[in-house]
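One chain is shown next in structure tokens, namely the form predicted on its own.
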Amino acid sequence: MKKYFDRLYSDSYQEFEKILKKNLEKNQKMFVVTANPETFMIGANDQEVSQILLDAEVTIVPDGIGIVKGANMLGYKVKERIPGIEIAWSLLKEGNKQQKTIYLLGASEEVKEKTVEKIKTDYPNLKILGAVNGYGKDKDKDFEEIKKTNPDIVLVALGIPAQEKLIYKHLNDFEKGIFVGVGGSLDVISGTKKRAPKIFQKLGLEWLYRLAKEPKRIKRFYNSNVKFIFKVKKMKKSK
């Protein structure tokens, strides 16, 4: 695991906005995982994750205070969490700003209708070119559709790791475009689920908030965070 720690981007929020509005004025292609704990422990145990995590055409980013903290008990100078709903917000604001285009694919029919209202509301110089949920059989015509558009902007949200793979697996076909696997966050954008209050956002326990809301996650937790962290110690033991 400790080969994905090497390839975490260790700044600031701030410069990573900063490389997202220049790649997106020259048409830079990018593909930025988001990474927590359960990313990793995937990434462990799956070739295909781990060939995604390895390749330094792939940006990977701390989204999870997991990764964070694990990251910091190896002696990793990782300054903070750059949240997968940060990156999204970001560039549908820098999106606008550039008047650039934009493809959505995956969530429910629902989220993915709100999704569009919100950005059509909010940022109408940034153009849909498209926007599928993520309930249809087949994904790679989904990825089809979407090369024939050429957009600047690719958010995919059908959880880790299916948006990771199927970017990954299409990537190579595109000359531009920021992609990004997003998960959940287009229920936030969309406004049918809520973020975590500020304070649980500033003391990094938005997980502790979601568990919370969905005690369902609690399985979930445990066979990636908990078991993320001791294999984190045991790592720093062998050190």
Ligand code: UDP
Given for the second form:
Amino acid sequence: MKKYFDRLYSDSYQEFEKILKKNLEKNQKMFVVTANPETFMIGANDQEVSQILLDAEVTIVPDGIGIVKGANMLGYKVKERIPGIEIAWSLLKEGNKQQKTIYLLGASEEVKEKTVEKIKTDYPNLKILGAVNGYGKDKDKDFEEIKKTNPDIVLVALGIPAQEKLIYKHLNDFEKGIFVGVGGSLDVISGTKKRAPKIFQKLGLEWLYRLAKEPKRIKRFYNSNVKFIFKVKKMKKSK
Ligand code: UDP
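With the form predicted on its own already on screen, would you show the form predicted in complex with the named molecule?
And the full complex, kicking off with our chain again.
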């Protein structure tokens, strides 16, 4: 897992936003993986995900507080969280400013539609080239459609690791585009789900809020986050 930490983006959100803006301006292709402990744990057991995390063309940012803390424990100077939801908001804002184009893939039909409405209202200069929900049978075919439209921004909301695997599989066919697997972000952007209150975010407890709201996540949380902490502690000891 150390090799994933080695590749982790370590600067502030402000600096990261500048990179997003610049790449959007220059049509520089980019694939952002927003990592939480689960991402790294999956990587340790899944060859395909591991390959994605180790690919020099892939940017890994610390989405979860667990990744930031884990990195710090291991001596990496990772400044702060770079949450996927913030990246999504930045891309909408900047895409609107630069009059770029976007394609959405993922989430339920209702969430996808509400997100489209939100973008049309609040980001009218960001042109939506297509939007398809995440429950279609043939996602490769969905991606073929995306390819035909050559968008500047592609947000894929299928959850980890499905979204990352899908993007990675097709990435080489694109010449430009900022690709991000945004997990549950469209649920929030559409107004369907609420993000944790600011105080939770500030205290690094957004995960706790999510667990309290969606207790079915507890098993997943244990399997990834708790085991992750033990793994990091073990790595620290053996350093
Ligand atoms: N989703 C989807 N198709 C699927 C499974 C999930 O489009 O087959 C969507 C789901 O509706 C939600 C997002 O993927 O909008 C995953 O959200 P979650 O909060 O679980 O993501 P994560 O915790 O991985 O960030």
